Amino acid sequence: MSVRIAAVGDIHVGTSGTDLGELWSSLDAHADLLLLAGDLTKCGTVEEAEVVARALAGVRVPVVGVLGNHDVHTGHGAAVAAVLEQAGATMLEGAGCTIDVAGTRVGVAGVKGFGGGFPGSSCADFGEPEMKAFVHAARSSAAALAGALAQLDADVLVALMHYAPCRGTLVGEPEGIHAFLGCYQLGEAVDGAGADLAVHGHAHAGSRRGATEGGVPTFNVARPVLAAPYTVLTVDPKRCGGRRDEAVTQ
């Protein structure tokens, strides 16, 4: 059987706007779980996280999310991400979850991920205290990412984070932010763990499927590039492992 994955990212929510309970009220007719890819309030605030949760309220299927460089903005991503939680979500950095999904174990394991670049165009752990600290900040999470993937046991295992793992969901972005966007040790962790799918958002401008340098199908999810409330990925659990390109569709 396949499983169903919706996912969405930076859909920058505010205090007022778009009424996203009403957009994911029918989720449940096309996805089996939802996943939250980060930035999903503007600013970071409490109020903000609010009115997400209210929208998740009327979701009928298990949801899973990390936050993003917006959610921490004000230095309450703790507090967003509790607020989260009480609506249903469960909110992982640096950890995982399985879900059951009639009889097929879906292991999402999140971060929200660093910049710092990829091969050829990468920040170097030199110099001043605050370039190390940045490249820290990457390793650090890449690290949290591959030790949660490696702590599921699943059918399916799902790579989750804000930033990208891979420059292929990049492309349609300036090269000249692409360290920023995200970097190549989330896509070596990615691929050391032998992920199945990769989901980040972030990339406003960026494109919607890509791979790591291990072929994992990788896809942004950011609402800018999907000009819809969700997308919907499919998973054939039995090509999971081999085929990697033909496992997942959109």
The other form holds:
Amino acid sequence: MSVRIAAVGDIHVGTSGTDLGELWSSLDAHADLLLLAGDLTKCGTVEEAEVVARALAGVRVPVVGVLGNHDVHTGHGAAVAAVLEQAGATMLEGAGCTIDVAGTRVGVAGVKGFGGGFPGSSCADFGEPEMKAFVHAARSSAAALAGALAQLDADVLVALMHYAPCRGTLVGEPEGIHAFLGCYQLGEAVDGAGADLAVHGHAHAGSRRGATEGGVPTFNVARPVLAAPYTVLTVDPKRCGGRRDEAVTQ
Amino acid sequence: MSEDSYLGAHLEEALAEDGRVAEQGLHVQVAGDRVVVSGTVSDPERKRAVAEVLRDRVGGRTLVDLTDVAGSGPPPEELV
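Write the structure block of the form predicted together with the partner chain for the protein whose form predicted on its own appears above.
Now the complete complex, all chains and molecules, led by this one.
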């Protein structure tokens, strides 16, 4: 039986504006779980998180999310995550969880991620302390994702990030800002774990579909890209696990 | 880089940093007495805030708002 994964990021909820609860009201009929790919709030305040929490109150399927850069802007990322956890979401940062969907184990590992760039235009751990800190943030986030993916025993393995793990889903964005939209180290973590798919947000002008360097299907679910309150990724478990089987054989 | 381009960069930064908007993906182009803003915002209220933030900073220039509001269409589906 296929697993239907609803996903969206970059909803940028403020304390007033569009009622996402209404937009998500039919989600349960179309999906078995909901992934939130960060930038759930406008500026990362508890008040904004409470608006997201109210919208989640009407969603009955399991909800798994990561924070984005907007959610940590005011320095209250942990409090934002706590409010969403209180509303029933499982918020991940360097951690994973497994959800049973009618006997199929769906494993989700998540991190916010960071920028740093892609082969040919990536940043190196060299020079000013500020540059080194930038690169260290990307590398440690990717290492946390790799660690979280490695812990999961699942039929369908999903990597959930805010920042992008590949260039393919950035097509449409100015190349000059790719290094601020994602980093190849996240892709290395996705590929190294043999994940079945990767989901991210952050790139509002990017493309919906792409793939990591290792060929893992990758979906940019930023709401401006979807032009919809969420997308539905229908995953056939029979087509999953191949990359992990190859790794065991090798 | 012309002085118009510098102003465009300052305005893009203002749209990202002003809490009324807080959008990093907006593009502002300044051409003489016209200021054109494009990109996608989350809701109609945020679109009004874009205009507010820019009007405070563009003086007598004409503001052309080409921003879109994020869509609420039917969910696109993907097979994996």
